[in-house]
Ligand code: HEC
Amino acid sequence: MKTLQIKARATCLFTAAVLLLAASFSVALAGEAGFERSGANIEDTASLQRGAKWYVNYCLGCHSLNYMRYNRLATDLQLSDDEVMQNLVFSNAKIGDTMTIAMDEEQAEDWFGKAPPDLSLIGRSRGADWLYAYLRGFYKDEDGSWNNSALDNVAMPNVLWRLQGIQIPVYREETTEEGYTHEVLDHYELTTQGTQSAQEYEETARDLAAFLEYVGEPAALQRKSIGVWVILFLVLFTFLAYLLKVEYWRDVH
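Kindly supply the structure of this chain on its own, in the form predicted alone.
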C-alpha cells in the first residue's frame, strides 16, 4: 500500500512538472502573438554572419551595441579576429572594444529629437518575430513620411529602403460583430523597386532578427546545448531519488 502511495505521489509530481513546462512554453509563444514566424535561428552561424554584416553597414552608425565586444562576436560567429577587423570594424576600434558609435547623445537629440537607442537587448525584449515584422513593415504614408505597421508613428526612416524598395499600404474595409466598419491593412504595394527581391529581403530581415536575438543573449548558444544535458541529468537523478525513496520506505508501516 505504501509503495502504491509513493508511486501515485511521484506520478502527480511528474504530471505537475510537465504541466508547468507546457504552461511556460505557452507563455513564451504568447509573447510574440500576432506576428508572422520569422524562422530566425541563432544556431545558424551563416545567418548570424550575414546579420552582423547588414547591421554594421546599415544600423551601427546610429544604434550602438554597448554590451557586445568584437572579440566575442568573432568567437561565437566562428570568425577570425582579422576577418572581424577587416569586414565589421569601420572605425579605430580594437578587437576587444565594445560595439559603440561615435555619435554624441546630446547632438543626436538636437538632430533627431531623440537619441537613437542602444539595441543590445532589443532582441531579448521584443523577440525575433517582432523584429522581423518591424524590418518588413516600413511604408510611406500619404504625406510622404515613413511609418511602420509594427510600431505606429515610428520615429526613424527605413534605412534599408534601398534593399527593400519603397512600399505603400493598401487597405480594405472590415466590419466588426457590433456593426462598426473600419479600414485594416490588407497588403503592401511596391512603388519603388529595391536592389533585392521580396524573397531576398525577407532573408535579410530574418538574418538581422537572428543577429539581434543572438546579441540580446550570446550565452544562449552555449546555454541551449548545456541545457539538454542538464535536463537529462535531472531526469536520471529524479529516477534514482525515487528508487532510493522506495527503498527507505519499504519497511515503514
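Follow the form predicted alone with the form predicted in complex with the named molecule, if you could.
We keep it simple here and write out only the one chain, dropping partners and molecules.
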C-alpha cells in the first residue's frame, strides 16, 4: 500500500513539473536564435500605440496591413474610435475598414525592383527580434545604395534615416587559421546624425517590432491573459484531484 501511495504522490509531482516546464518553454520560445533580444512587449499598450503611430506615418504608404481593421486597433490599443480616426487614419478610410493601401503593385515593382509586401503576418514569420535587427540594420553601401545587415541587398530604402541618421559599415581584417585574410564587419559608424539618439532610435525600432508582432496575432493579447487562468485552473484542479485521491484511498487503507 505504501508504494502505491508513493507512486501516486510522484505522479502528482510529475504533473506539476510538466506544467511548469510547459509554461517556461512558452516564454523561452518568444526569442529567435541569432538576433539580439528586441525587448518588444505586446502587453505594453503605450509601446503599441507609439508603434502604430510610427507605422502609419512611415510604413503604411508602402506596406498594407490587409488583415487589420482600424476599429480592432482602437479596442486593443485602448483608444477611442475618434482618437484612431484623428491620429492614425490619413486616407478616406472608415473606422471599420482594413488597413489597405492604394499603391499599384506593378508600379511599385518598377520603382523599387520589388513590391513592398503586406506586413500583416510579418511578426509571425520573422519575429520581433528579427524586425528589431532589420529596422536598425540599414546602412549605406560603398556605391551609395541602401543595404541591410538582416536582409542582404534589400530593395527597401531606409525610410527612418532622418530619425536614425545614416550609418556605414567599418570592416576589420581577420586572418583564418590557414593564413587567409578576409574582411569582417566590425561595427557601424554614424556619418550623418539623426534627430533621435541611438537609445531613442532603439526604442522606436522596439515599438515598431512590438506593433508588428501584435498585428501578426492580435488574439495573443487575450490568449496570454486567458493562459494565466488556465494554468491557475490546472493547479487548482491538481490540488482537488489530490484531495479526492486521499479521500478514496482512506477507505482502501
